[in-house]
Amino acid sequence: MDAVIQGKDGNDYRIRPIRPDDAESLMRGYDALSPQAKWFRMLHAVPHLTPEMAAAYSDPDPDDEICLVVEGQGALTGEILGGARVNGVGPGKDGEFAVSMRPEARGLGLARRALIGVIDIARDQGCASVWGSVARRNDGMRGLAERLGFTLRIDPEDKTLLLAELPLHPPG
């Protein structure tokens, strides 16, 4: 998926595959995000990516991982506000998903978009379902699974979390 999607505030962004060349503004958008921000997105402490990091996330393995990012404009022309990624991807898999953007970028609705188009990516290449571990204070998070039809649930594994589950095609 190489394409324009309007945000919010009427302007056009594009939204495309992450490259290995997106390493530093992942680097430079992750240490824009605030502490908790941070930890909403790891789930525990990480200060800052590393530059292997980094590197890692900006080359996913194409048989394995989707990642759409989010390209930015005026001031931020040139780097990643974020995007949205669906790890396990392939027929009959769950694939665990995140999306992270920058604080610039909130209430856009780019977060959205760019979940929306690693969901119908990740359909459109068999997958029975994705699903993520939110942290049950992200009301971002929260409110955005809701809206696109996730069901939440208490993580059995640790209160603080829940699991945001959605069905991709029915079962059979």
Ligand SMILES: CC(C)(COP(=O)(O)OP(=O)(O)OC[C@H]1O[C@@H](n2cnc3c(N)ncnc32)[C@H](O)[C@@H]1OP(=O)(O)O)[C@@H](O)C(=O)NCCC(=O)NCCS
Contents of the next structure:
Amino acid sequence: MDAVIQGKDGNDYRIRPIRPDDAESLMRGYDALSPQAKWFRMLHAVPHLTPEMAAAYSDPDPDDEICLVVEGQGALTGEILGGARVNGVGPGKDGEFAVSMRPEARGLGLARRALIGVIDIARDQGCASVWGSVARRNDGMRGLAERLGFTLRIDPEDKTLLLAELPLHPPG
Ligand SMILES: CC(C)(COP(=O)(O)OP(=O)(O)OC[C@H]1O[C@@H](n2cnc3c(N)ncnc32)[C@H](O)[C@@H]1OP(=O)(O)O)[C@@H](O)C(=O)NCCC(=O)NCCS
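The block above covers the form predicted on its own; next, return the form predicted together with the ligand.
Below is the entire complex, every chain and molecule, led by the chain shown above.
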């Protein structure tokens, strides 16, 4: 997927697969998140992305991972704003999603579009479902997941978390 989407601010944003040269922007974008947002994204303490982590996130295994990012504009031209990924994709598999967006680009519907984009690709690749762990206090992610049709239930192994699950049906 390489497309232009319209944000709720009326501006056009490019959405495309992540590439290795996004690694440094990924590190800057992670540093722009609040400590709480970092926790919500990683579900454990990760103060900064190391260069090794950023390199790995920016060079996904095409047989296993999908990642779409949204390019910035204006003051954030040249940066990626955020995006969505699904790990563990393949026919019959249950892929795990994650999504994040820089604070400057929140509320524009871009995270929603990125998540829809990776879900559509996961469906095309035959995934049976996508799922993710969501902190119970993460109202933004809860709202987004519910609007996309995920069911949310308390994780029986960690009651501070919700399991968000979306069965995928083949297109058509
Ligand atoms: C979760 C996150 C990606 C959402 O980003 P965003 O820019 O608000 O997302 P969008 O603008 O695409 O909004 C998506 C929907 O969620 C809704 N939403 C956003 N914040 C909300 C809140 N606090 N409560 C309820 N709904 C909320 C929006 O109204 C929108 O719904 P709509 O498209 O039907 O209008 C962002 O808050 C983030 O990066 N958080 C930190 C990392 C994180 O928590 N990741 C999730 C872990 S997998």
